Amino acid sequence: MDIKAIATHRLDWTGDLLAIGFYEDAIELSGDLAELNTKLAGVIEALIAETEFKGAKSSSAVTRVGVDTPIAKIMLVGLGKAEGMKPDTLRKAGATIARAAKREKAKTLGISLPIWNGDSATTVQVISEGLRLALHQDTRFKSEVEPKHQLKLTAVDLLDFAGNDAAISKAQAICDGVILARELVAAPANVVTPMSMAATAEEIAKDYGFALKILEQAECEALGMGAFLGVAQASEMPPKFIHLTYTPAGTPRRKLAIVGKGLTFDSGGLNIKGAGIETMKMDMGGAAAMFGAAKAIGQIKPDVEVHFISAVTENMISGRAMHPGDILTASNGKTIEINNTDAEGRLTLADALVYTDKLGLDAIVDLATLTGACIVALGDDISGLWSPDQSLADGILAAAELAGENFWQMPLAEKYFDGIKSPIADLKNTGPRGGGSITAALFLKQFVKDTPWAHLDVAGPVWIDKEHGVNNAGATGHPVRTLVNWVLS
């Protein structure tokens, strides 16, 4: 599918399907729209009347114009209230249009949507993202693709947007990253393993010129990574500690790190999971988004140095498994009493954060499918954000707003730290039932000493069970767009 930003006006465009955006309760056919309606023999006016189209957000209506006409079909797309329009409004409009174009079997598509906030580049970028992400299909594990799922759309014209080719390229890079994250999360644990994650890192390094360091088990032992290795010790697969580094051509404007939780399968360990264990292939959603961001950054090439770090392993059950009651020692010397082997992600992140904190960076963001408690607090569509540094938190929230990905800043209530104090070690790896996502964040905070740090719990939004927004059902690629926006900010 070739997306182009062109100077052609909607009055002059010809093709299979023309999509036009309307604000809610502002359905007026005046000016060039009235002229287009006349040119199309009143089809637009008739479609508005017949469908009682009001322009509500994400609403749409499609009809055929005629046979052998310059435009075969017309589509009306609702944008909601004009004063409430955000970049994500246009991203979702692009997704709505893309799905309609596929359903209508259009080969050529013209899109006429308003400019957001006078910013044509951002407008073109988000529409392009919506188009590409809505049409992404993961058919890797199908023996054949059904004809109904085969896309006929080959050309998309963004009308009256000439001169924004760079925005389309940027959208392509971001979508490549989102799709990589989706496909990593969606793949089963017999496909995505610690070894395959290391291979993914090697591929990114080769394709985009990143530096790559992969620490094997012996090297992790030498660094004292007892928390990470305690989780890894039950698996037949060797752990891999991955450190990818993007370095810009000139002097970097700042130096950042993204640390992703990389549990390729989480059985729960000896505290074995029950119903829903089959979904635990997605417990590397943080590392998947980290890799997705790396792929996008490698193409965009900003003037920012970025480190992508993940301690990758499985959490399995064997005669070597860590026991409830064991005490592990992390690489900063802190001792951890294991009172639940299913609270393993924070153990792998602990050693990853200690390692990253020593790199002398300007900021660290870690992200993880860390707690069910975050889903209880915020539901499936909102990720939690914790940080002792408000400037860093504000930057991430601004990046998420532009990305159309939902985050809510949660409290780092120090009083709750009492819940993870151990009588025989420095810490326990879980606290009381109440405030479980907060005590998890407080646990991680103990492993960052010198660097501004934020923690993102993305347990809910990395997967959805039905179509929602720009994402298809399944793995979403959340929050790749937020991470890229944060790096570029």
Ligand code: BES
Given for the second form:
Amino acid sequence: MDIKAIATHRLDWTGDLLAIGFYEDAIELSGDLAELNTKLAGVIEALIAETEFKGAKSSSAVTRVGVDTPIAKIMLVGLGKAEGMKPDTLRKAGATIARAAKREKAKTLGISLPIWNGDSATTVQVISEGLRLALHQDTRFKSEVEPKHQLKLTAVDLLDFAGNDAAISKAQAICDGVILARELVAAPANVVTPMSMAATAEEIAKDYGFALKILEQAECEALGMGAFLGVAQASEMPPKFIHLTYTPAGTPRRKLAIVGKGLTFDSGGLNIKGAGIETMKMDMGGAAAMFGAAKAIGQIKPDVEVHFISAVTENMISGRAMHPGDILTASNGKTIEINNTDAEGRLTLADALVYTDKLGLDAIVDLATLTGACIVALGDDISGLWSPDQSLADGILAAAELAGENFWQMPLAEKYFDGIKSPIADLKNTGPRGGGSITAALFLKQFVKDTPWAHLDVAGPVWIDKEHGVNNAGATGHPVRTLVNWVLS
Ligand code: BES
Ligand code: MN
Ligand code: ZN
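I have the form predicted alone already, so could you send the form predicted in complex with the ligand?
And the full complex, kicking off with our chain again.
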């Protein structure tokens, strides 16, 4: 599918489906729209009347114009109130239009949407993202693609937007990243393994000229990564500690790290999970989004140095598994009493954070499908954000707003640290049930000494059961767009 930003006006476009955006309660047909309505024998006016279309957000209507008419079908897309419209409204409109074009079997699509905030580049970027993300379908594990899923659409014209080719390329790079993240999360644990994650890192390094260091088990042992290796010890697969680095051509404006939780499967260990265990192929969602951001950044090439780090393994059971009650020593010397083998993500992140902290960077963001407690608190559409550094937190929240991804800042309430004090070791790996996502964040904080740091608990939004916005049911690729925007900011 080829997206083009062109000078053609909606009055002059010809093709299978023309989609026009309308603000709520501002759907009078005046100016060129009146002219277009006349040209189409009053079909727009009739469609508005028949469907009682008011331009409400996420409403739409489609009808056929005629046979052998310059435009075969017309679509009205509601944008909600003009005042305070966010770029994500246009991203979602792009998704709505894309799904309609697919349903209507259109081969050519013309889109007429308003400019957000006088910024045509952002407008073109977000519409393009909405189109591509809504149309992505993962058929890797189907032996045949059903006819109803075969896309006819080949050409999309963004009307009145000539001169924005760079924005289309940027959207393409970001969508490549989101789609990589979705496909890593959706693939099962017999396909996405620690070895395959290392291979993904190698591919990105080769494609975009990144430096790559993969620490094997012996090197992790030499670095004293007892927390990470404790989690890995029951797996038949070798753990892989991945460190991928993008370095810009000139002097970097900032040096950043993105650290992703990379559990290719989380059985829970000896504190084995019950119902829903099969969903735990998604437990590398943090690392998947980290790779997605790397793939986008490799193409966009910003003037920022970025380190992508993940301690990848599976949490399994065997005669070699960690026992509940074991005491592990992390690479900063802290001892951890394992009171629950299912709180494994924080153990792998502990050693990844100690390693990253030593790189002397300007900021670290970790992201993890860390706790069910975060889903209880915020549901499946909002991720938790914790940071002792408010300007870093604000930067991530601003990046997320532009990305159309939802975050809510949560407290790093030191009082709750009492809940993870151990009588026998420095820390235990889980606290009381209440505030479980907060004690998890406080646990991670113990492993970052010097670098401004933020933690994102993405357990809810990496996966959705029902199509929503630009996402189809399943893996979402959350929060690749936020990470990319944060790096670019
Ligand atoms: N990977 C899970 C968290 C999770 C749950 C992610 C649901 C996505 C969906 C994590 O390793 C885990 O098992 N956390 C435990 C922690 C508890 C033992 C303190 C949890 O949330 O139940
Ligand atoms: Mn777990
Ligand atoms: Zn986990």
